[in-house]
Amino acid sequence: MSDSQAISAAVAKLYNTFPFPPDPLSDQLPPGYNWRWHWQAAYAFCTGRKPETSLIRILDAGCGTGSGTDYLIHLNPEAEVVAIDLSEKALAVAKERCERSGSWANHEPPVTFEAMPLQQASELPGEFDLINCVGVLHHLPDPIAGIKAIASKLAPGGLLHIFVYAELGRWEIRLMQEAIALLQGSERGNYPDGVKVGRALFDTLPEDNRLVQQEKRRWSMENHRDEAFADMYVHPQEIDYNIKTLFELIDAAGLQFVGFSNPQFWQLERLLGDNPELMARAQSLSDRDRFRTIELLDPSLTHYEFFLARPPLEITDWSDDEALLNAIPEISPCVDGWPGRTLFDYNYQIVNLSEAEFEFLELCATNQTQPTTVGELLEPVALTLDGVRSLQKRQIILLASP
């Protein structure tokens, strides 16, 4: 058995022992939304406009126990969904989850679950418009081979959403991982024993120990389940990234970097905005050097989440007034609390609408049955074009080309 095969076998053993994520099964549809798993919202975030169709194919590459798959099926009722994972036990839980929740039963296009390592995704038939790969690449023996495999299945104009670990914010985790492995000795690979050793360490170390404090502050709520604790502290394979190594991975995919899906973190203004001289110095930085500066100054980041695309992917910024006046607006499917002046936006942040914004959204709410342009909807309300642009940038409305 090659080293790569041995690593894959060890990872499969972990997830067959502790299927992950350990989210409880439910007889109800998944609550709320994650906009990154909603094709219309994700496409609008990446391009500025609503996609022309929702009749797409989606690949959940490394679905685990199907928590994300359940949302992908539920939030994209017109999409064909394929979910793959190397752990047969996790895959069985994923099937049961989607059957019990009702997302699968109410879904007319095909939904397929396949036991398959991500590296073999290139063998899947056809191409996909949206590929979701969360928490997988950093556990592969060769992440570059993995990202190339899924990139090869991305359709032109398609989106690939990725989540991988960041090294700076996981520093304490890596120390505990190594300590557990040393104390396990020959028992390394016995994952229940690793959990036992890890929990004993946290119970025994002094209260003011840095590792204990970080666990209590950041992770203890989710790590009360052994499945989550094992995934974090006794995983047999983990590669953590920094901006330099992250973009080496991205470059290897041969795809276009669209942007981070948590852009608020990557605004240098939040760290240096009070010092004009430092901000002026930062103007000469390349995008990647700016990203690196941000993660160095705020080393709390535990993961990267971002979108890649296969060109051509046209970006619309709606800076042209005539184009905006002729656009068709509608309320984003990923806002909560409508109708009301106070909403939760696509990131579940509270938004307080002005009277003019509220009146405009009231008109947008009827726009799906009888499409009307921005220009026509603005006639009876006191909202400006910049006000419409603000609603679009905050993902409160989606804009479609006429």
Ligand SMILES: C[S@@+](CC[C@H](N)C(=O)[O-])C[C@H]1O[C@@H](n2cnc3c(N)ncnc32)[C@H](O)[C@@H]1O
Given for the second form:
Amino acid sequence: MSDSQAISAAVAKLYNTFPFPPDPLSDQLPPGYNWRWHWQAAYAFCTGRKPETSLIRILDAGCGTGSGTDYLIHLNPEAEVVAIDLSEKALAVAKERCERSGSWANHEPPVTFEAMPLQQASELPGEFDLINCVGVLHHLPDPIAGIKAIASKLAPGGLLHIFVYAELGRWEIRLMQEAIALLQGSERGNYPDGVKVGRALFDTLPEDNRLVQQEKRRWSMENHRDEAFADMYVHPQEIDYNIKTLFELIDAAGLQFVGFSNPQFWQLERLLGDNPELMARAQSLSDRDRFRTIELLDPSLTHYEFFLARPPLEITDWSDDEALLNAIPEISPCVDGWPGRTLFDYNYQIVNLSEAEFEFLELCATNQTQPTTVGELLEPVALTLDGVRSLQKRQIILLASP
Ligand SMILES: C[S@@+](CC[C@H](N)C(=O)[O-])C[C@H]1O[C@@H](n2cnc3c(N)ncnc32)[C@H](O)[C@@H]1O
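Right, and the form predicted together with this ligand of this protein, after the form predicted alone?
Below, the chain from earlier opens the complete complex, with every other chain and molecule after it.
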């Protein structure tokens, strides 16, 4: 067995022992939404525009026990969904989850689950418009080979959403992983034993120990389940990234970096906005150096999440008044609390609407049956074009090109 086969076998064994995520199965459809799994919202985030079609194909690469797949199926009723994973056990739970929740039963286009390493994605027929690969690539023996394999299945103009670990905020985790492995000795690879050793360590170390404190402060809520504890502390394969190595991975994919899907974290203003001189110095930084500066100054970062695209991906910024006046607006499907003057936006942040914004949204809400342009809807409302741009930037409305 080659090294990389041995790693894959060890990873499959971990997830067959402790399928992840251990979210309980439910007889209800997945609650709320996650906009990253909603094609229209994700596409609008990346391009500024509502996509022309929702008749798409989605690949969930490394679906685990299917918490994300359940959303992908439920939030994209017109999409064919294919979910693959290395672990048979995780896949069995994923199928059961999507059956039990009702997302699958209510879904007309095909949904398929397949046991397959994502490195072999080329064997899947056709291309995909949206590929979701969350929490997987960093567990591969060769993540670059993995990202290339899934990138090759992305349709032109398609989006790839990736989540991988960041090294700076996982420092304490890495130390604990190594300590557990040393204490396990020849039992390494026995995952229940690793969990036992890890839990005993946390119980035994002094209260003010740095690893204990970080576990309590940051992770203990999720780690009370052994599956999550094992995924974090007893993993046989984990590669953590920094901005430099992250962009080596991205560049190897041969795709376009569209942006982080948690853009708030990547605003330098939130760290240095009180100091205009430092902000001015940062002006000349390249994007990548600015990202690096941010992670250095806020090393709490535990993961990167971002969208890549296969060109061509046209971006619409709506700076052109004429184009904006002719756009067809609708309320974003990811807004919660409508109709109301106080809403939750796509990130569940509270938005207080002005009177003019509220009136405009009331018109947008009825804009499904007989699509009307921004220009026409603005006639009776005292909202400016910049007001419409602001609603679009905050993802409260989707704009479609006519
Ligand atoms: C941390 S879980 C993430 C599951 C899911 N994506 C989520 O975010 O909830 C990692 C999953 O990736 C799967 N996996 C690891 N290596 C893989 C590979 N080479 N091909 C396909 N799946 C893989 C594991 O079996 C496991 O189910």
